[in-house]
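Presented as structure tokens, the chain that follows is alone, the form predicted alone.
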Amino acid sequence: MAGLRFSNQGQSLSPLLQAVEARLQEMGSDQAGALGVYAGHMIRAGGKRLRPLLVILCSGIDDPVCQPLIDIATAAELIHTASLIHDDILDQAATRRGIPTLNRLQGNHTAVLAGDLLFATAFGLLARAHCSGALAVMTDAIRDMCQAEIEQKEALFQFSVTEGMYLSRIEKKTASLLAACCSAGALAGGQAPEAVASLAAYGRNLGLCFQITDDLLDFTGDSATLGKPSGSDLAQGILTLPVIYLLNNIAFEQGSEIAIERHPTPNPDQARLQEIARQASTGGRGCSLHDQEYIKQAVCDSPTLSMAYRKALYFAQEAAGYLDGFAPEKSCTALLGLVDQVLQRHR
């Protein structure tokens, strides 16, 4: 389910989505100069197209030739793709979406410039759309994404990372762009200010849910399904929610919200985990492959995966709640369907 395309939501939206896809493929063609040769590598690899779909759904527009909306939706995907190219450089990733990364094929220098080219192209489309609000929210999202990358780098192999720190980071890293897509679409569609705010909150909570389920797949998925090596987060020193729950030896109580508290009695793994944490944070040593496998197995043998999924479910319910009263009904139904699909990715 990790490779699920979200663009099957709402058949009447297919002309707009097809227009966005056609624009993306045109940009990724050999006739598009440097953009097509290099940046087009990731465009042609496909993707879920979740972000342009959110722009379209939140606009409430069903005009298949609404050029400003197509421009904004296309820009949203280009921003996302550019961020992935830059992420792959920072992570020294070899594969993405089941194909070699641009940095692996062409080197970091070319990959950086390709990502920059995509950002520039996206901003050109946003400027052409003549929707200053959309340009502003997308710019803010990019700033948040950059801040999250800095915070993530500073927290590598820092086993003192808390749930709150993790949630703050993924809100900037993933949720901010989904919220911006919802806001941009709503602004382009002339939605009322309260509707814009509600849809942005929907997107933010959907993004939190999305990233948590994505982090779960790092433990439960396989490389073929993920399109990249499984366990890559832990190997890089990125501590996600299941590991944080395990390291903090927490207990979880049933309720309408998830309550987290430290368990008073250390479990049998605690001493080993503390030693791994001490060694990993000493001199930038990181974790050995053996230690990584130990942590992964400890996570899979504990209730932390189900605990993290319950956290994702909480954000999914929050997202759905912000759609109350949103019109048109067709778009609302599709947005609710996206929440279900995000949750299903883990199963």
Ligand code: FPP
Second form
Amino acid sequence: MAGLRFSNQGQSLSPLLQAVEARLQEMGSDQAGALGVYAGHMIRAGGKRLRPLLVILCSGIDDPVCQPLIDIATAAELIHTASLIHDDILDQAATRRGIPTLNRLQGNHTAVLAGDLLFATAFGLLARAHCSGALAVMTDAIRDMCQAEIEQKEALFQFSVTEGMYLSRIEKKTASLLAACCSAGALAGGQAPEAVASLAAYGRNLGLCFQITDDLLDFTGDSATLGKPSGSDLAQGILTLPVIYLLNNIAFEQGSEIAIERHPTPNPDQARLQEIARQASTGGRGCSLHDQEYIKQAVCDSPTLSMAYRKALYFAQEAAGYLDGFAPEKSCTALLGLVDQVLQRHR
Ligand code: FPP
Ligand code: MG
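Structure of the form predicted together with farnesyl diphosphate, given the form predicted alone:
Full assembly next; the chain just shown is listed first.
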């Protein structure tokens, strides 16, 4: 499995990942009834296929026709796709992966049901795989994701949000599913309990790193490259790490200990930021486009983006550390490579 890529465009896909991709394309085809016609819209749009890749790599299996593993890996991608379809409904998003969202094309009614259809299909595959451990970790992750979405809604424009609250939310929103993919693959592959735990911890830290870099891209990326509008977090009131650092006037952290110190000189205008925060949390929860632009500019002019990147780096190092006990086999090397690829997404 050497040279596995973080993209389904590469030529070095493992036969197992190719089997998953073939299964996904089959489900997303027009011949697959409502699943293909509606949910297939998002499946066909592609994506990184990071979750099936984690399932496969953590299993240690390289039998290209291992059906239970193909089922679990396919289910992981379907659960992820369903969550994005539902997320786009909640966010009223118009584009994802460079194409119009299902809610934009078909309306919320159809989009909710298409997401549900994907869930049902995913659980059918998990049941068929006869791996109760994989089923359990996947359902736990979905519970975490739903809880995170509720917390995220409750925290909209709440400028008092702390770094700890943010990390706890992204752990449930994103890291939990990546950890579940790693555990599910490891359990399906019959890995020892300590290995399952280490791989889950790897996935959790990779997920934290992934979401922080994703949140950075909302400031630094452009809509064409991202395939979705940039700047949408702040517009929706979702406060991410750079804004949290800015609002708390936190200007640097030290080493990998994540000890945070307060900056000695207020920069930018803290009084203005506090007034924006006060108005946003008291006056109908929102801030004007003008104020959003001020915050965005202040973030971009301050060290907060590089501080947030350093936090991502910290979780990347933690993730890599959990692979230390594994023999340097091809799949372990590929897992290490994924850490670098996730980190490199930030610009
Ligand atoms: C995308 O993140 C969204 C998620 C990672 C989770 C969405 C979860 C739900 C909608 C809960 C329901 C889910 C299930 C599995 C039942 P983002 O909003 O930060 O990224 P984006 O900018 O790509 O939208
Ligand atoms: Mg979203």
